[in-house]
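In the form predicted on its own, a lone chain appears below as structure tokens.
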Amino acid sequence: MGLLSVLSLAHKWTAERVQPGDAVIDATAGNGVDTLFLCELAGPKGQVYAFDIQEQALRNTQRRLERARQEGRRIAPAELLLLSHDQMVQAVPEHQHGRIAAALFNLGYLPAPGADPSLITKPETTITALESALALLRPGGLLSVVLYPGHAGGDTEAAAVDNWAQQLDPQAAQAAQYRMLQKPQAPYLIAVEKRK
């Protein structure tokens, strides 16, 4: 058995984390992989905020979706918000501040059949959304990032989350990270547990 990729730890450590009846995030809902794995985890009663900022992104989010809900597959209710994730503290309702249990990023670019990956993630924008996740989380909670330093302007955008990361104070929020050694534009994965 191989070590396990950055989205199955990403998974794996998420799935520890969330318990039906939550409230997540998808800060970056891409083709719906995130979204839809954060939906089973909260089941019926829970609740998930996806951001994107490409209509083709929640496009694809809301197919899938449907066909897990068609296949008889017990989800959460799940918004679909054509926002950048910069403006999740203003989007997600001021009732599930600090309640939040997880919140997922994928960084990059939309990885799907004519989308323009010259339209990636930003540094400024990405940070901003770090800290209001960050913010949003109850303690315990669970803020997981993977890293695309491959693709131009993805070393540019891991250079300033690694510079966030290290900069927290670990007494309210503990942050870890797993890359493979050898293959340095690999993806990888930051994650951070609030602490209080």
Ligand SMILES: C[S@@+](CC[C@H](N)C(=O)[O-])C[C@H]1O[C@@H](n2cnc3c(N)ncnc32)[C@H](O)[C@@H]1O
The other form holds:
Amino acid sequence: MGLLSVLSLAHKWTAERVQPGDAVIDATAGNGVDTLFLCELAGPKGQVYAFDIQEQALRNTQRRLERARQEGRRIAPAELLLLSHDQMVQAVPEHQHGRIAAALFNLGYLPAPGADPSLITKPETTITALESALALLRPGGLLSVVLYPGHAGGDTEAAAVDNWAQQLDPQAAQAAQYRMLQKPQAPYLIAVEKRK
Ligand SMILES: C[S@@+](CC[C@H](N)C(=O)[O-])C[C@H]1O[C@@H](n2cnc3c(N)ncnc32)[C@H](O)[C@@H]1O
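I would like to compare: after the form predicted on its own, may I see the structure of the form predicted together with the named molecule?
Whole complex next, starting from this chain.
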């Protein structure tokens, strides 16, 4: 068996921290693959908050969740929010602040036919959103960020996220990186665990 892909490792580490009934955040809903994954982990008594700035993304996510429900899969309710993830603190209800088990950021553009490739995540809003997500996590909660240094704009965003994670107070959070060393352009993962 080869090494896990970056997204598989993000999912594995997330699954280790999320229990049925938990509240979780998908910061970039896209086509809903990650949202559905989180809805399955959180289960029918949990709650998922999913953000995207594109209606097309939220429609695709909604369709994916509906299909899963029609198939009888027992998944968490999801609030699909047409908002930039830097609005996360205002959008997630106050009673969930400090109780979020995990947040997943799968950065970049919407990989869907006809989607506007210029609508990508941007360093300024991404960093604000990461700060917010860390504040919303419960102690021991996990933030996962999948970065794409190989596309235009993705390299500067990845550098900004690296810099942000490196500067975190180690007493407050522990940060790790997972990447394929012979493929510097390939996607990689930064995971941040909030200290207990
Ligand atoms: C790589 S895709 C996400 C893939 C998705 N998680 C999935 O499972 O299909 C990145 C998404 O981030 C969204 N995005 C870009 N800027 C954003 C922002 N400021 N806030 C929230 N989402 C954003 C894009 O519209 C795009 O759908």
